[in-house]
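One chain is shown next in structure tokens, namely the form predicted on its own.
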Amino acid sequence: MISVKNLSYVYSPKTPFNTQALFGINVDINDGDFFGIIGNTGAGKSTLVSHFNALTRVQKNSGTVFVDDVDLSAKKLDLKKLRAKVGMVFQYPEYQLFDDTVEKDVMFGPKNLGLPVDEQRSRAKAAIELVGLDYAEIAGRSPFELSGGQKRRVALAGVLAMRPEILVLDEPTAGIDPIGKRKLMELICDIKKTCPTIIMISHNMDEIASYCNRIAVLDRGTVKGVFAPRELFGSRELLEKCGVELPLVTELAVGLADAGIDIDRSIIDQDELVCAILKAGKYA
């Protein structure tokens, strides 16, 4: 669904402040993927994904990005159509809220698509309910009066009202307490039923290991590889090479294995770890 070939990007080119953020990126994201993108601060993660709906344009002679059969390096793009297909939720999306009621804020995207008012309102209602909020209770309220968690859900609803086929999430659980993180990730899993392809940037390796089926590792503007979760978190050499931390479950499994307990070091699932511990104890 998304194909990136030899993509490079330079900020402030031909000025004393020019900085190259991406170097010849090659990556394919398939229809139905829950695709993780990880890497240290400054690795180029946000710059990469901002190309997917042309918020950042492909620079001349700097590679290509295709969304389905649409070449995003073309000079003329149907941006409305593209951004209806590829929805993007930025880190701390609650700071993107701007209208005087929740409903108007969520209707903004459908309005820009030129949809009739009734359709705008219908989509807003469906999106607000999809993110777990009570439409009747919240539609007429100012988004600035809501709690932080509610603001984040409203911002997400504003993107979902566009009914994208691809959803890009940049650090969706940043700054949320553990219970809030779990609830938001459960919500994102529910959203995947209607928005089949999700791309998630995260520094939280537990979330990456638990939800993503494929993971791209970025380092200083290059892709070090695309891995299945077990492949990535089961290789100490690979982790050290990529500068990746272990999920907590895997870290515990490695610690137990180092202590002489017969446990697979590549475990990434909490229930699997419990079963492995019980099995190791049974045959100890």
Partner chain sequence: MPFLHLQNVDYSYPSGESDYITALRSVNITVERGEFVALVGCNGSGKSTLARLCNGLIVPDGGEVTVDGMPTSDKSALYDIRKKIGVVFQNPDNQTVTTVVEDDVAFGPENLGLPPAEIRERVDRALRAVGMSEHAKSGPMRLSGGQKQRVAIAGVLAIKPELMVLDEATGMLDPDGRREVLDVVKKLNRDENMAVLMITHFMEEAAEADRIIILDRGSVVADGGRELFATPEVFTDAGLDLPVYVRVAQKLKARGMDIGCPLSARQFVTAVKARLDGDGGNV
Given for the second form:
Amino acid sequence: MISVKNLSYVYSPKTPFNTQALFGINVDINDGDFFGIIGNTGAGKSTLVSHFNALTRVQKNSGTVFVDDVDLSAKKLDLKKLRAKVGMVFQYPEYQLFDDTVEKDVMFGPKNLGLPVDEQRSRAKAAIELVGLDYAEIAGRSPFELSGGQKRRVALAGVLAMRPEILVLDEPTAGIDPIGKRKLMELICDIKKTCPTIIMISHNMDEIASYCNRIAVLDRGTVKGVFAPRELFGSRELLEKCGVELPLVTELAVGLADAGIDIDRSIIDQDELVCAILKAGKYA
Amino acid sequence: MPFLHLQNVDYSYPSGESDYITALRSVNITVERGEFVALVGCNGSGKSTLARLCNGLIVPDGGEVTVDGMPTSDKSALYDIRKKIGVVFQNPDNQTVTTVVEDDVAFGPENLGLPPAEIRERVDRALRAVGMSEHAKSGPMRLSGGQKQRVAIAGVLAIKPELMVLDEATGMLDPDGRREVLDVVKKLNRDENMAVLMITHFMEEAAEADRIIILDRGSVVADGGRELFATPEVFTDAGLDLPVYVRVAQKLKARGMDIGCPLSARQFVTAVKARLDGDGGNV
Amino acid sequence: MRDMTIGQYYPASSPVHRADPRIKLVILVLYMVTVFFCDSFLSFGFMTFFVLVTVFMSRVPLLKVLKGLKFVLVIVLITTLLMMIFYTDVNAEPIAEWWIFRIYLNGVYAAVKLAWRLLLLILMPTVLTLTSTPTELCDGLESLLSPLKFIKFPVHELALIMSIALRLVPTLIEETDKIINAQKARGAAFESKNPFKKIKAMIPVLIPLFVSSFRRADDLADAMDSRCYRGAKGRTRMNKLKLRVGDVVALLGWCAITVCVLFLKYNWFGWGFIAAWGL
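Starting from the form predicted on its own shown above, please give the structure in the form predicted together with its partner chain.
Every chain and every other molecule in the complex is listed next, the one we just looked at coming first.
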């Protein structure tokens, strides 16, 4: 569980260029959450999550971040242990691949943890298989000759090989075509079986609505609130207050409701919308 | 004769030491002046190869690409071809040559050898057209992704081409940036009669175009107006999604409520409403 | 590195900003040479006065200018200290003594002058880069070097390369940060004290950086080709450099300053006040 209390963050403090990115953030992320973080570019989403594995250190007198019972504002931290526990996959993670074979690249994380070579290899194999790639076919190939989608999966495997308990994903489906997006999201749901807590930053409201159980809305460095998907997308007031756009399905539901049809405005699923329309037809 | 004409175009690129991967196979595409065409296909369908063929960055292995009658295989015509076709690429960070927005927009007309006064006029006009005038003096690094792409569009506009090719130009943007770029492109097509070939995998964007071309594993599998959405198989077979209103309409049809094929969210609402009001009790 | 003042244009509307970059470059060279002729506190003060006038005219906040000096300040301090410690003056008594170190008055003078000279040498280029965009500087340089075209020197290409490099440096710095963070997230440690280990630890950063730089270069080449680039041939510029009266006045002014400094140094007419003040 991650617990953020009153967290603030200032870039380039004590210089004329200082800009405050976070203002007193309070968020609790529970074990087993599929936690969504949404907000405009510059809302502080990336700054916030980079605290979770201490890539960004908590500044003095700027609140606290706890990952389970580890206080990240402490001076001395076991960074390796923390970074193994909180896996982080950045935007376009394929740009971090560097080694001459896929297997070696995926072994990089376990190697940094100081694990024996056998263990590194078996973890790499498990991770490559977990992301839906054929180990025998791909392990010996150069990561640079793979297709874009394969590269992204390899990069994901590179983080999963550290066996994280919490996985942070920053726009995991950016730049992928729609079918590929759906497949990747299904894969992430699979991963959730072994890595129970997932935190996802996304601009794609459809993904957020269909996969997350709780959603934090960030706006200019503050948390506007943490909501269940229906609570957020069903309330026009909340949406306007938070400047959130609707998932496409919800947009249709709202359009129908506005046209005078008796339909719940908080629908976030296509099949549900179909049922609701048919039902409205019956009782019209 | 069509303005942009790809006739039986084949293209393959080397992979490994002796292998070749076929990117395009006997592709035929035409784009007329003033048209707004969307070219859709999933990753690896050969869309980006096609963009680079249009203005002669690469030359087809077989077949021919002509722009206003000039073949791209004729090296001496390339300069004139590129005056007529502008290309906006995917990565907003990799298209700016200079550190100041207006200097970057000026890069194209400077290459055309225009007198300074005319360059200045074209730059101002182009920046106005994409709504970036107030950022003329800023550095590209300080702009958002959507703004950077609008600057890239201005850089193309300043050359005054007749066709603008957008090679997944919205692929790396957030929803706001995507809307900004799409609005600008639609405006240019409507007000300045600029022909647009928009390469994308966002179906909601493609639905804005007059004509949709579907590319699947290197071949054109469909080419037509928005009525293509009525035959959803052509999209799904090509590994593509459909706009959400089409998907819901399909599901309704499968459950016995046929509302036809809506071509926009608004049409969807109207169709459902009409259907429910018309024979509500009998569904 | 992000705070590096070189290449950080400070937009403002001032006569210094508007001045012809060619003149600014010529003045810079003249200024640098002049600083080397300065040898007395009087001439240093004289030069500093005109630098400050330039800064004032440029409307760039003094703090911003001084920030650019932050990085070299350490070097200046160290050299000054060393100079002070190791200066020996056989003709004078030390003014302070500690262990094996003796500090002489002339040593202090020499050290202060050295520091002052270094700061003057850095100040003006900083002002130049704060008041001119890299593009302007490239244009200026291209124009100044253009006579070299006749000996087939690729002046235009050189200027373009510089301009693109300046444009890409911030992007690459940002990219490096991102990759370092991504590898840190995979447990990579860059904090090792052993230099060999440190270099080895950088490989996972350098390779992705190279790969992406090549990709960027390819993309950029495509973008330039697509925008009708075909080298210097037939190319014109939007902002034609034009000499204005003010530019000529500024250049003449700085020539006068140079003459004055030379005068202070050589004191051709043997004026007493120069001899008296000329430490």
